[in-house]
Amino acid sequence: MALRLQTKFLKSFVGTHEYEAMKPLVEAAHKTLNSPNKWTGWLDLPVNYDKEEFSNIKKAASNIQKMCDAFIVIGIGGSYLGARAAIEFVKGASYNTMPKNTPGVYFAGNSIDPDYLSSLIQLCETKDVCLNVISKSGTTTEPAIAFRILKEIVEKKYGVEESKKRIFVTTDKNPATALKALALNEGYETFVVPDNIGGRYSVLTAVGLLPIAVAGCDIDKMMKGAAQARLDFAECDMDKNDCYKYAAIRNIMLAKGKTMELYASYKPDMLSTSEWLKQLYGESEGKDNKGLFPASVVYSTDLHSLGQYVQEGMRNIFETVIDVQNSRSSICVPFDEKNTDGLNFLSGKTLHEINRTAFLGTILAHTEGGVPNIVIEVDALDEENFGYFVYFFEKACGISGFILGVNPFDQPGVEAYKKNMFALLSKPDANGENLKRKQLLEEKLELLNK
């Protein structure tokens, strides 16, 4: 298990003096990150987690595996992205289609699209189902709608009493919150969303660990990997701490006019991990008119769509390439006597070898084309490496955000669309502000339609 930062492809883009100039900023960010903060519970989480709840998560996961063959996780943002990333990282992106002894894990409540939810409703008709609703408040629109609909379906299928055994709630510990109050009233088994850990940093809490454990991943190994990363990246020395150096490089890139960070991998199993990274960095740094725009690609697939732009488009991009050193499978290209496709020069080579050659060819082309490349090597896609990976990027995000001069733990801009949506849907409010806002918004829409 290891994660290593490679900067050899940055030599023509970043000078030694630029690294030196970042050191005081990194040291200041380190002090700020380690000062008392109500949102940094994730810093010591790998060694300071609730051991009793952790044990209960494993027990609940075992019971769920016996009860159902479809486990539907209801949540949005950090309430589902981390779990999905972990499952695909460890078990593969095709997890739900593979023969297995554990339930398929499906995700709802991350959109309001009726067609997507309809497919999950059909799934409920043909499979034994358990639900896990994840929400700190219980009133977030997308998951609340999905839970209301799926809860009714499960209760009709199994009866109210039996359904109580099949519904699991991960929410705030405060009994006054809507979802916690419902869980107590109905007798659902509950797990805690910690007060001192924000959603996008919560994958190694009950928020992510219950779905991850249900999928058959070893969450003890996951926490072990995170605990090792906590030790490895504790020292404030940019020359030795790859996590801090990565945070510094991101800000050097931004100062050079590179406004977009493109997360690249050569594994489709990394797709959801890239989605998690995009939320982590986009929501943490995108404020006060600052921050890198996070995007992602999976090569070599996207070399046939976005590759042209990366090679010759605007030079406002740098790439952070996740280089997975080992594959789970070994597949060789066979020899074909007819050689109609002209590929006999590849016969006997493994797909892993060819994929890594694609990585080398691409990174050389892109750097020659003026796109700086950061490489982060990961040994393998397994539980320990995932825990290590998560801690690396979470801590780098905290350091990077403070270097940038923003609070990496709030997200005030997320509320803007909700205010408009609630007004247009005529959500009741005490002072009538929604009605006033609705009138203004409808006037704007009418003008736009003329």
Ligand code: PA5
Given for the second form:
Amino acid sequence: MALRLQTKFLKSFVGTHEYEAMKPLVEAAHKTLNSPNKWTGWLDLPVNYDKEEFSNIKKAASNIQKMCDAFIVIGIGGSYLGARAAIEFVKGASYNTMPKNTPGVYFAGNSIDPDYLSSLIQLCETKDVCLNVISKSGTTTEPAIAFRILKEIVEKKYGVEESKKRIFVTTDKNPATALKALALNEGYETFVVPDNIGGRYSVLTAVGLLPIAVAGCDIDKMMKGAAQARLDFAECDMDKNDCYKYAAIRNIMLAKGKTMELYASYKPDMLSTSEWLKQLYGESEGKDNKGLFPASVVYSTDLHSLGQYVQEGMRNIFETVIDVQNSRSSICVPFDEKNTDGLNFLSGKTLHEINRTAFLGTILAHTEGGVPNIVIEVDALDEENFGYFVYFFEKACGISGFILGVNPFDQPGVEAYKKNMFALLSKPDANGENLKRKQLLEEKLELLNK
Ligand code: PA5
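Next up, can you give the form predicted in complex with 5-phosphoarabinonic acid of this protein, since the form predicted on its own came first?
And the full complex, kicking off with our chain again.
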């Protein structure tokens, strides 16, 4: 198995009877997740994916690799985080800085900040560029703005006809949706976000796979890993199914007042994977005034920052440590005759060994300090393990959400900021609601200024 749940550090925090009490809830969640549902296409995706689309993704990726040295992926939330996580997991967080890695993969449309976009615009001046705009709804403001700006730049640089070959669109298949209509109009190659897969569960569709393949990752291996996880975590038996057990433990923690789950890893290459986890769990469970708050740290970096809080701050935290058991590189601490830095006691040891010792020392200190620790062991950071990891956490999220009693597949709360922003920006609407809201918001802001 590529991933294992390790519960030995929970012994003093969770009793056997507490696991037993979760079993009926897990069974009910399993039934709900497996009953016909318009959002669970990702459950069988590792075996039931569109093979023709998959082969088109590989062809497009290979063309893109020949055409450009900067591939700009435009998307936000579930239409962005998975691809970034996968590329950094498999190829390393420094992917874009290594000259051998071409094309570089850059991300736009995940904010509205002009300074960030400006640096990508400068990139377009010096590099050969292709764009991939990704939006299931086709109407999300952040990527739509970035695409409008970058499309104009690409068209100026290459001309409208040549640009058609350099722009790729991943969106809903419905020709009536804004982005699909635009793609059809302009003649761009398109890829589909399946109807029954929501944004944050879509990394193993074209949403993630095209950028991931462009970065030179083997997407066959990724699907193979996910398919293995689908088999390994199918059975509704909490004692044998680590995925279900993890979902249960999260809910045990929440019931004990541990309201924050801190994803910890010891590898900067896991940073974006933690961002993906935070979005998956935060957007799936944070509703109806319930849910764990997902946060993340990279140790040992954050042992010199948030580590203090974890050790001695409010006791409302538990940690889920992703313990990657192998490293890609082997670097040793050299011997130094003078030993002025006093480090010769480490000479000959690998950084991997020392990092793992930091993990052991930290977990013992944190559990001693009253912070329960779940450990998820991962063999290595490669394609197969990424596919396996994604499936494990997606399924655990579905089960955990149903145990909690929320719908893990919607995100109604995301609309609130959009309504205000559109009203303040005077977005035209049929019934004049935006104008009324704008007046109310402006009055509110005026009162706050007094
Ligand atoms: O998980 C989700 O559904 C969201 O995070 C979406 O992915 C995000 O809001 C972007 O939506 P869209 O792909 O429609 O632009």
